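Next comes just one chain, in structure tokens: the form predicted on its own.
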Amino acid sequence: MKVDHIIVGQGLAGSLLAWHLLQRGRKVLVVDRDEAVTSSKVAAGLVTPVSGQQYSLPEGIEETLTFAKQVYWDIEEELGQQYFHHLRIARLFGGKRDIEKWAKRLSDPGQKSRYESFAEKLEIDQSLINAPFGGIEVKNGGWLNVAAFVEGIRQYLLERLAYAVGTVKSRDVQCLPNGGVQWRNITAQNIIFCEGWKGVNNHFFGRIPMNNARGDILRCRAKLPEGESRIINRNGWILPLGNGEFRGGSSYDHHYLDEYPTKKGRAEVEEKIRVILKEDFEVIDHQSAIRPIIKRSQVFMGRHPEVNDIVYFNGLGSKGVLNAPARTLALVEHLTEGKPVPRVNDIQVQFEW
């Protein structure tokens, strides 16, 4: 069998990569372990434009966000499903320091209009929500149902004979003398490893320092303000699902043993939910998975410096839903048009080999 590209892993990265390549007429084969627990199948999928403890609004986020939403909308149109949900975010201040941090953002004449375009004064029902210091309502946020999205892409690939269940070990990939690669009986121009946290075991890319983190997410039931659909954030977050149910998260553990839920992880998330909710809640499900994180939580990609047809794409982490569409396009343009990989994401530039 001969294809243009073998893609290893069908998480969010592999799914978007396969989609873009197929749209350009390329023949792909996605090989995935089809595991029940992966970061993409468990991920919260949140898009929070104003983020972090410093209430930062990254440069270029306007373009990144617009492009991401357009990509998800295009895929939804093609597949006839909705995966991305446009929601505002109730960002609660934790104290006077948070109020001061936000005031400082607005005091910068060069940035004030940008921040005001993404946020406005918060109004929230404080009979059920702990918001003694108020907060801001962040616009242009939302969440992607990543598990449903990945499954939709999988069905799309199956219909085009572009998906296979299997385990690709990096040492089983052969580089052909005249260019290209071979895995089992399949040859391709190149192979792209989108393995998430399991990329730590790939012998081609062992020098890329990963700092993966296990995260727990709970599905709960509680009394919430009537009609409240916003994501509510205060260190942790809750995502209302309707009928009193919500997802809440998340923990962040770099010292994990495996991807399975732990009592410690559950307790950490429960505490974050208690900071937000005044009423007690019932836990009805507990999931966890491992986020693929590389330095500065950035996405990294590119060709192996010594083996040109071995390609890397990893590190989506907790901001994957926002960043993945634009980063994927950059890699696709490199593979199909020969455009340079952005230096900030290029593994040949950012790491010593």
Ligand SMILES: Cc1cc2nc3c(=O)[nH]c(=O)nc-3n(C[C@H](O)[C@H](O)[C@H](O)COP(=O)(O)OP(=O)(O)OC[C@H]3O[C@@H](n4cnc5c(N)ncnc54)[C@H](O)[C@@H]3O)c2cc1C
The other form holds:
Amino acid sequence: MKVDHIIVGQGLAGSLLAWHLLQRGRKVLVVDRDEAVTSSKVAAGLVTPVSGQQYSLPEGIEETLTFAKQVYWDIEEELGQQYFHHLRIARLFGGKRDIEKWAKRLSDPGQKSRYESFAEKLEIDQSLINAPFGGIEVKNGGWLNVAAFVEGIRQYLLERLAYAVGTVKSRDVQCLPNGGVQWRNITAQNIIFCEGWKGVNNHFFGRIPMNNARGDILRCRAKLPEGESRIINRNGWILPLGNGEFRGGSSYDHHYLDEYPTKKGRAEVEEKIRVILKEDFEVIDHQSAIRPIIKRSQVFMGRHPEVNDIVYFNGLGSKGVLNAPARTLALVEHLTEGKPVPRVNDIQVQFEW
Ligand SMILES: Cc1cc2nc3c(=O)[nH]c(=O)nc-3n(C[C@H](O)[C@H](O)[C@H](O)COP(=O)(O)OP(=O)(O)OC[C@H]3O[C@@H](n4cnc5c(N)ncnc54)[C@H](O)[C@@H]3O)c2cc1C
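Got the form predicted on its own; could you also share the form predicted together with the named molecule?
In what comes next, the whole complex appears, and the chain from above leads the way.
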């Protein structure tokens, strides 16, 4: 069998890559282990433009966000499903220091209008939500149902005979003398590894330092304010799902033994939820998985410096939903048009080989 590209892994990274390459008329084969637990299948999928303890609004986020939403909507239109939900975020201040940090952001004349275009004054039902210091309501956020999204893409690939269940061991991939690669009886121009945290086992890319983090998410039931649909965020977050159910998260653990839920992770998330909700809640499910993280939580991509047809795409981290669409396009333009990989994301430039 001959294809243009073999893609290893069908999480968010491999799904978007396969989608764009197929849109450009390329023949692809996606090979995935079909595991029950992966980062994409467990992820909260939140897009929170004003984020972190410093209330930062990264440069260029306007374009990245607009592009990401457009990609998800295009895919939704073709697949006839909704995966991206446009949501506002009730970002609660944790104390006076948070109020000061936000005031400082607004006092910067060069940034004030940017911040104001993303946030407004928060109104929230304080009988059920712990918001003694108030907060801001962030616009333009959202939630991608990542598990449903990757399943939708899997069906799309299956219909095009572009998906196979299997494990690609990097040592089983051969580079052909006249260019191209072979894995089992399949040849291709190149192979792109989108393995998520399991990329640590790939011998071609052992020099890329991964700093993956396990995370727990709980599904819970509680009394929430009538009609509340916003993501509520204060250190942790809750995502209302309707009928009093919500997802709450998440923990962040770099010293994990495996991807499975732990008591410690559950306790950490329960504590974060307690800070947000005034009333008690019931836990009805507990999931966990490992986020693929590389330095500065940047997405990294590009060709192996010595074996040109072995390609890397990984490090989506905790902002994968926001960043993946634009980063995928950069890689696709490299693979199909020969455009250079952006230096900041290029593994050849950013790591010692
Ligand atoms: C608890 C938690 C909360 C999160 N919350 C958010 C959030 O709110 N917002 C956000 O943007 N992101 C969030 N993320 C991160 C998000 O999940 C990731 O950015 C993204 O899903 C990673 O996608 P990926 O394709 O790189 O990796 P993965 O989803 O791990 O996919 C890799 C795929 O490759 C397969 N695979 C690996 N090796 C091989 C091989 N050798 N052969 C065949 N198949 C292979 C795996 O089985 C898997 O299917 C969260 C993650 C976790 C764990």
